[in-house]
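Only one chain is shown below, in structure tokens, and it's the form predicted on its own.
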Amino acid sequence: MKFSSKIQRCGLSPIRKFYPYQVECQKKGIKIYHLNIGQPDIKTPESYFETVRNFSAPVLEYAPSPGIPVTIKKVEDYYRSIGMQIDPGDVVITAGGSEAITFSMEVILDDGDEILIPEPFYPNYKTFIYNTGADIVAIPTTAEEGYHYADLDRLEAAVTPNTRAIMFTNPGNPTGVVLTADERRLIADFAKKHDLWIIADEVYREFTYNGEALATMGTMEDIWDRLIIIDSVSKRFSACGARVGSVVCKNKEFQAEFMKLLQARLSVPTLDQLASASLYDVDPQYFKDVNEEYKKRRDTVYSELMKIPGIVCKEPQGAFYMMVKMPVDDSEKFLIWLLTEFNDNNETVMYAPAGGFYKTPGAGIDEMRIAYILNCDDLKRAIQLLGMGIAKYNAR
């Protein structure tokens, strides 16, 4: 039987295909510290669990196809709130950041033309990318400059007759990088000036260290018709469960278009939206809170990271995650290798190995993104296992 092409240009995730070596080792009653998954264990606001537990409609009905109105208006009120003019219609809500970045590429791109991301960058882009026929073109960035990539020059030498859009994370997953504003602005004439769409994954948000206040590219009105902001509540509330996203853009004709795919899969799950907009309610403490416990948790990774002898790592401004280059190898074999030969006191580390994050090939072969999602003893002594296992490895 034939297959699309387009999916065979696609792979596992490059993040969860080492399950099985987990499942192994913890056969053997060996304890495994991940920092692999962007899982948060930050507590869900308790109003998500009130709102479902209260619900008590008769039937369980169909949601509108845009999300239900109460929904859309938290999502509104939030964008009114960090300096975004919102209109009727510039909102809708998805099943997910995942379905809004799928939904738009489908709406944006063809066959043969091209995307610019910034590499690293989060790996199921490829799969949402590729599957429109489109191809990625990635802004190169290192490890020794922190990774960044809002420069003028990289942006230009990227851009080729078939570039139909700019997808950035901001802050980023993997790399932790916060544009500022100037930076903010240059991608944006950079785009007027090739006259691409800008579609900015900001559902990172919330999370920056260095006491900015909340930004998105929505502030700025210029580019508003070229502009795709995707959202979501899986980070910001720490209800990755709940598969509750939002597409924010001012441009009607791209709704329009947008309209026709959250038709054609009906609608998000009722009860998901309705808790969902609960969590908008939630006190300006949480994020406070959320925030404080992330810098302590970077500080402490970053801090162990840097009296491992051979790692370069510029310190993250956001998000929860950090990249890494080790002196190492190969990341992919040396993480099969702590789940299968390493242990300290019946305890190893897990994280993402960096290749699956890059367009380029053999790029990031010796880097791994860090999650940190764990408390600060456990993120201490993982570090401590990354660190034993490196000068075991590289002894053999």
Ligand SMILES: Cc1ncc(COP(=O)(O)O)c(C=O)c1O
The other form holds:
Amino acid sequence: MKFSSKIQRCGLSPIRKFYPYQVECQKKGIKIYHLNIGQPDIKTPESYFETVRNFSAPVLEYAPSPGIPVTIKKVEDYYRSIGMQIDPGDVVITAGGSEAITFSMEVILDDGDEILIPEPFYPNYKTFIYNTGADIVAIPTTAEEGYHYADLDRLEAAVTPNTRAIMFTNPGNPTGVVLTADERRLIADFAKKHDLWIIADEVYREFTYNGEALATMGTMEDIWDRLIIIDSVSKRFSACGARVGSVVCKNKEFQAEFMKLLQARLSVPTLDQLASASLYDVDPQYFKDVNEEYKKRRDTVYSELMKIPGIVCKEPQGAFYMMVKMPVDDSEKFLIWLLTEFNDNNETVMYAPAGGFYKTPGAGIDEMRIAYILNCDDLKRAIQLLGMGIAKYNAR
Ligand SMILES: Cc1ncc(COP(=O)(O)O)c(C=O)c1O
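Mind sharing the form predicted in complex with this ligand? What's above is the form predicted on its own.
Full assembly next; the chain just shown is listed first.
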């Protein structure tokens, strides 16, 4: 049977493809410290589960295609609280940030179009974009510069007559880079100059560690006609399984086209939307506690990494990831070796090799992404295992 050329350009998730090695390693009784997946271990606020338990309608009906009004209202109020003017119809609910991105790409991209993305980037962007027939043009960054990308020369060098959009994750997955207000302005002006859509994936907005106020591209009124904000409850409320996200866009024509996809897929699950609405009433202390915990983790990982000779990385400012350049020949081979040949007291460590986070072939071969989603003691041990592993691997 024939498969589409579009799906055949896509690959499996580089984060999940080492699972068979994990299983074999665990069969030997070895404990693995997981730094490879961005599943937060923070407790989901209880109101989510209470709402599900208290649901008493006799029929579990389809929800309206753009979302349940109470859920939309909570997202609208949230955006107002961070300084963005919101009008009716600006917010629609999607099945996670993932559907928000997939549908946005389908609405704005055609065969042969190009979208600029700083690399390394969230690998699933490839699948979302290649299925439209468009191509990714990578904006290059380096570990030595802390993966910063908001540099006008670099952006200008990537533009071609086919460029339609620029997309970025802020705060960054996998880099932890957080844009400053000046950098957000620079990207906005660049997009205006070249008449580009801006897709701001802000699903990690709450996770910044240097005292920054909550920021969104949505406070710049002069880009409202071209700005598509991707949002989600997954990370904000540690509710990844809810599968509830949203698109915030003030361009009415975009929303009219987007609605075709929303209606075709009928609706987002009713119970999860209602429960997600309740999350927006969580006590603000929740965010303070969560951020404090992640900041401690970030500091622990960074200071432990700095003890390993040959490591190159800058302290990340946000999200709960960091990219690290290691003194090894190939981070995939090294990971497989850690899972098949190495252990210390029956323990080893797993990370995400960074090659899959790049568009450029061969880039990131000696880099890894760490998700700091374990408690500080476990993180310390995990990074120590990594250091021991590097020394042994290179001494073979
Ligand atoms: C950068 C980024 N965008 C979007 C998503 C999608 O999240 P969800 O579909 O759970 O909202 C993720 C998930 O890890 C992510 O890291």
